[in-house]
Structure formats: structure tokens, C-alpha cells
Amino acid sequence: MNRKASIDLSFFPGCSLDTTATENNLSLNSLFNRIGYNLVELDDWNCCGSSSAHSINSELASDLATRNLSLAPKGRPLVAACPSCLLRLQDAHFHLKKNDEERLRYEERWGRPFDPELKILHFFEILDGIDLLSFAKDRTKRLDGLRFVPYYGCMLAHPPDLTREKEYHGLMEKILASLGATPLSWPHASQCCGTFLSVARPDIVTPLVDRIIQGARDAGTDCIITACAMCHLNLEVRCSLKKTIPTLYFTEVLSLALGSDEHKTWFSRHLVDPKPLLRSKGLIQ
């Protein structure tokens, strides 16, 4: 079932989805179009400062995040897919709401009034509560036979200031199980993959990634499913094990389950080819 996109949501893709994780961006847009949402990318957005800026220059990091907030149209939720981007944007908005001096600086610097009511959401929140099966072409449980382990990574964990923000762990299992897939238990769902240390300290990241991949293999899974672009990159690039395992984006699997035929562009970008697995499950030809 395909419904015309009718609800506009502001969208901040961030650097990863615009470059190394293009397949995440494409499959996310495909999925949201199918379920009736139009992701409107912020015009002239910039890096949110999630890599090194926030640990080197806090003022610059704040400016990077708040400039993006200033670009968001009033009255429309702002959606992010990258957990790190989400954290930087939510943190900046939280501190602007609490600090009169920072709000004044924001308005002088960007020439726009601060919107304290701006909703900054992870795309999980849009999917939560939607019956995705009703949007599938044949309304069958398209993912039957696919065993997976969910990998959230560590960036969806909230710092103390944001403890009241929505908790998303368990959502991938719930949604994918509703479409016929089988979630498996394992102890690494929130383990850090090393994130941006991947470039500067691969000697630290590789053992972390190897532990995660081996844990997935020990669980007897077919694949790892993640919603974090940085996690996906590290799991593919930094694994040194002879036997690895496919890592798929949550949005890719959901789009397939709903009948999307746009996957050729996505899977050709994966370093660990998921196509043999997906063919064996009847998900692609």
C-alpha cells in the first residue's frame, strides 16, 4: 500500500548521511515517502559539530548546532537520523531554553528569534506506533526467516541534562518482529563501536568492533541491524576477523519489507555484501 506523501517534516541529514551513509539517507526517504511523510531537508545546513568540535572548542560546537536550529521553520518538527546529530541538536536547544544570555547571543548571531517549542525528533519516534505492515504491498510478513541482532550503539544514551528525552531501545525489535523478522538476544546492543576514534585510534576501535561482530556471530544471527551511520561504517571498515557478517541499516530493511525496489543503489555501497543473505531470504532477486 503506497500513500502519497502529505505531511512535511524538517530534516537534518548531517555529514554522514550526505556522504559515507548515502544509502541510509536514500532508504530513509524512500521509507518515509511510502508511509506518508515528506522529509524537507534544511536549506544550507552545516555540520552539527559532533566529531571533534565539541571537545576542542565548545563555543564553536554550540554555534554549529544552533545555526542549524535557526534554519528550522517554525511549527514543523525537525527530524534527525544520526544519533550523534540528534544529541548535539537536542543539547543545544535544551541549553538555549535554560539560558537567557545564550538565547540573546543566538538571536543576535543568526538574526532569527529562538523557537522554544521546536520538536527535535529521532526518526524512530515517527515510526513508533505506526502499523507498517499496512503499508506493505501484499500485507504479508515480508521478513519471515530473517534473524537479526539490533545494534543501537552508545549515542542514543542520554547525558544527565536530557534524561527526560524519549528512550528508543527495543523499538527496532518491536517493529521488525511485527514484519516477521526474529530478534535475537545478545549483550552488545549498546556497546560503543569507538565512533570517531576510528580515524585517530584504529588500534582502540578494531578490538571493540571485533568483539561486537564476534558477539553477533555467537548469537547465531543472519545480520546486524543498526540505525547509526557511524556504527555501520566502523563495523564494516574496522573489523579484522576473517569471518564477518552483513550490517544493514534499519531503514533499508524496513523499505524492503514494504516492497521498495530501489535497493540496488543502497546495497552496492556496502563493503560486506548483504545481497547473498537477502536473496536467500527471498527479499531481493
Given for the second form:
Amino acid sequence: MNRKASIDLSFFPGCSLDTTATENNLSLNSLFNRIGYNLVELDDWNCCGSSSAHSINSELASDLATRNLSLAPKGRPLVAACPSCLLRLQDAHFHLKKNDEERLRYEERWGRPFDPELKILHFFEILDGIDLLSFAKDRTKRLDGLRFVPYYGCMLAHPPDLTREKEYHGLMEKILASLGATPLSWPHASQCCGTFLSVARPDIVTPLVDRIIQGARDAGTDCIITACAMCHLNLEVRCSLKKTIPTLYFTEVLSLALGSDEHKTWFSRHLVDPKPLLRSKGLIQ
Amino acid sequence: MKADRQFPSKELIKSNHLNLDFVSEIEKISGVNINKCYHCKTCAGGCHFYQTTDYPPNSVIRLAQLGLRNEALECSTIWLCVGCHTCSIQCPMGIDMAGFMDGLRQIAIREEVVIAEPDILNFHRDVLHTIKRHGRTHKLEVMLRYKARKWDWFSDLAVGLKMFSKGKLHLMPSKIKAIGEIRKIFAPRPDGVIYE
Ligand code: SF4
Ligand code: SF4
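Can you now output the form predicted in complex with the partner chain? The one shown was the form predicted alone.
Below is the whole assembly, all chains and molecules, this chain first.
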């Protein structure tokens, strides 16, 4: 299956994957190469505006997002990994399609054509429905014996304007189980990580994160698996419990499951060291 | 439990008839019509920050509906809401709570009311400042600006150093080439309000 030439997708990394979450970026690219896709970074992309722009200046937030849309080459989907960037881009596209005034503003601002057909996707969309095991070396279920709790945070929630976008409940469980891992149920899968409050109000975020980590420990898991760079950072830096637990990126685990050996720099970047766990499961040496 | 959450309330419901158009003012700035809310309180039950805000999210809607403009604009909820949309996907009326809170924050900035969580506003401004300079967020610079402003160098020092040693805080910013395009969108606004 699918061992053809690779398919190009436009890729919006965003500021987190570009810096704090490089391991997310590298493992995503490695994974996609393996399954026949080539992520072409959007040339000269800018920050999507993050939570800060829409919080205090809606017009600025819209401009920051629409500039990125104006850079996307026609004819191929734009893929993002950061749930928050994805929402900003999808929201901006939705409003440009709906509102003539905003489209005029867009054309004046950027002098580049607007593409109402542009598809803006989370990378989950590409993975959904693919038999990843068929890409694993020798079709071995390498994740056998790895127990995990899926952590989506708020990535599955949309504003009412975008309720028709897919939500992918259960996608991480389904895919990781197909590669041998065991998903455990727990009450914190869709609990917000506290996002940017981590900077100004760590006193609020720490108890929130502690509850999540304690919940994971109570569930008897080996690790937490997340697809969001913000969640990953908060779980790592804001936990005050003595006994913590490693948090892995979905893309890291998938790459390992397919037998990738490009992971040299990924795991040493984690603040809670996942290497002993990965070694004990035979996933790294 | 805070006093204003005690139930049954000893007070009559307050309202302010001078601000009866507050609901439409909010709709104008945010596109959200809060009069669809029938106070089922589903949003309050699902909000992860319910314990730390001074009003649950639907109560902020209530304040606005009753014309209690200052109370709504000066509450901490509008700053502590992170816009996670958890409440919106549960709201039977499809109210965009995050959009509503965005609108209130922007009115609060424009009118220079007392900001309940100035550190959070400063953080947002610090983030936007680095975007204006580089086109992208530079986390180290955000942290340094934020800390310098508070004159607080020691809280979180350990976290910062750990992130730095793991290569998570880059010394140099990631910059875009066409920075002129970004400067253009940060140009002063015709209404003179400085949001960033
Ligand atoms: S869930 Fe919706 S309708 Fe119910 S109180 Fe909250 S905003 Fe109002
Ligand atoms: S969007 Fe705001 S009010 Fe709603 S659940 Fe999230 S933090 Fe709470």
C-alpha cells in the first residue's frame, strides 16, 4: 500500500513547533515522510496571533491569521499541528468566506488572491483511516505493552462558528491501539491545561496540572500522550508533585512505532525524562 | 465560596438602566448575541476556571444583560477565561463565550477601566510586542519583558533555566523576512486606542 512518490502538503508550524516544541515538529515530519507525505513549510509564515491577539485586538488577530492564508500555494491543503494555530487559521478563513468587507480588507492588505477553496486541516485528518501498521517495519506492533492515557486538552473544542469541523474523539486511542499500545480511560482527557495562564497565574495552573498528573498516576499509566505543544509544556513545567510521569507527543510515539531511528534529539528535550520508560519498552536503545 | 455566590441571595437583583444598550454594543464589537443565553449554567459547570474567577461565565452575561457595565468590565473572569471553547461546545444556544469575553476585554481596554488581572493583560501585550518586532513570538523575550516589568526575577527562575538548558528557550528570535507587512498591521489605529 501507498509506497508511491510522496504527496506535498503545505505546513504551518507556528511559533511553538518552531522553538519550544521542536521535537514535535521533527517527529511529525519524520512520521509524515514515512507514510508518503512531504510537509512543505509555508514560506515566511508569521505567528497566528496566538491567544494574545484575539484577546485584546480582534482586527490585529484577523490580520495576523489572514497573512498566513495569503501565503498558501493554491491546490494543496494547509496542515497545522498546533490546535490553537489551526483554530485561528480556520476561523480567519471562515470569516473571509462569509464577509465581503473582510475580503476587501484582505486583498488591500496583502495584494494576493484569496482562495476560498483552501482546505485547512489538522494532521489528524491525514492519519484518520490510514492503516499505520502497514508502514511499520515488518508489521511489528512495536507499542505492545505500552500503557497510555490520551490527553486532548481543549483541542477538540471549537467555537460555534466552526462546529462543523471534525473533532476526532478517540483518534489517538484508535491509532495507538492499532500499533499495540493499551489506552486507559481516565477523567482528564479533555481538561484544559491552563494554557497562557501558566505565565501570569501559575498559582491557578499548578493545581490544575497536578490534578491531571495525579489522575494519570491513579489510572496506572506509563505515560500521557498529547498532540498539543502548549499542553505538553504546561504538564512538564507546572507539575509540583514529587512523583511525576512522562508526557510524550503523539507524533513521537507514532514515529517510534513505525521504527524511526531519527529520534536522537527528541527525548533529551523533555523536562520529564521519558528515556527510561522508552528503553524499558524496547522502543529506544 | 465567595459572598456573591451565596444562595438564596439576600439582595434584590440590581440593574442599571443607563446601560440598556450594552448587549448590542457587545454584539457590535464581538458578533455575539448574548440575549440567546437562558442561564442554564451549563457553561459554568464545564469551565475549568470556575473556582478561581469572581463570576462564573454565564453570570458575566447576566451582568451585561442587566446593564451592569462596570461590574462586567472590571471582573476577573474576562481575563481568566482562556477561550478554550469547552463551554461553547456544551452550550445549548451555541453562544461563543470566548468571543464574548474578547469583546468585553477590548471594551475594558478602550475605556481604561480598572483591569482585574493586569499581569495577564501585560503578558498579552508582551507577546504582541515580540510579534511586532519579529513577526513571530520570541518566548525568551516575552519572559524577560514580563519579568522586568514586574521586577520579579526569581519566581520561575528554575523553570526558565531548565527550559533553557533543554533548548526550549532560544536566545535568538525566529524572524520573518517581510517584517514590513507585519509592521503595517500594527500601525496606529484611527480611533487612537492602544490595545497592544
Ligand atoms: S451554556 Fe449557554 S445558554 Fe447556558 S448559561 Fe451558558 S451561555 Fe447561557
Ligand atoms: S471558554 Fe472561557 S468561560 Fe468557557 S470554559 Fe473555557 S475558560 Fe471557561
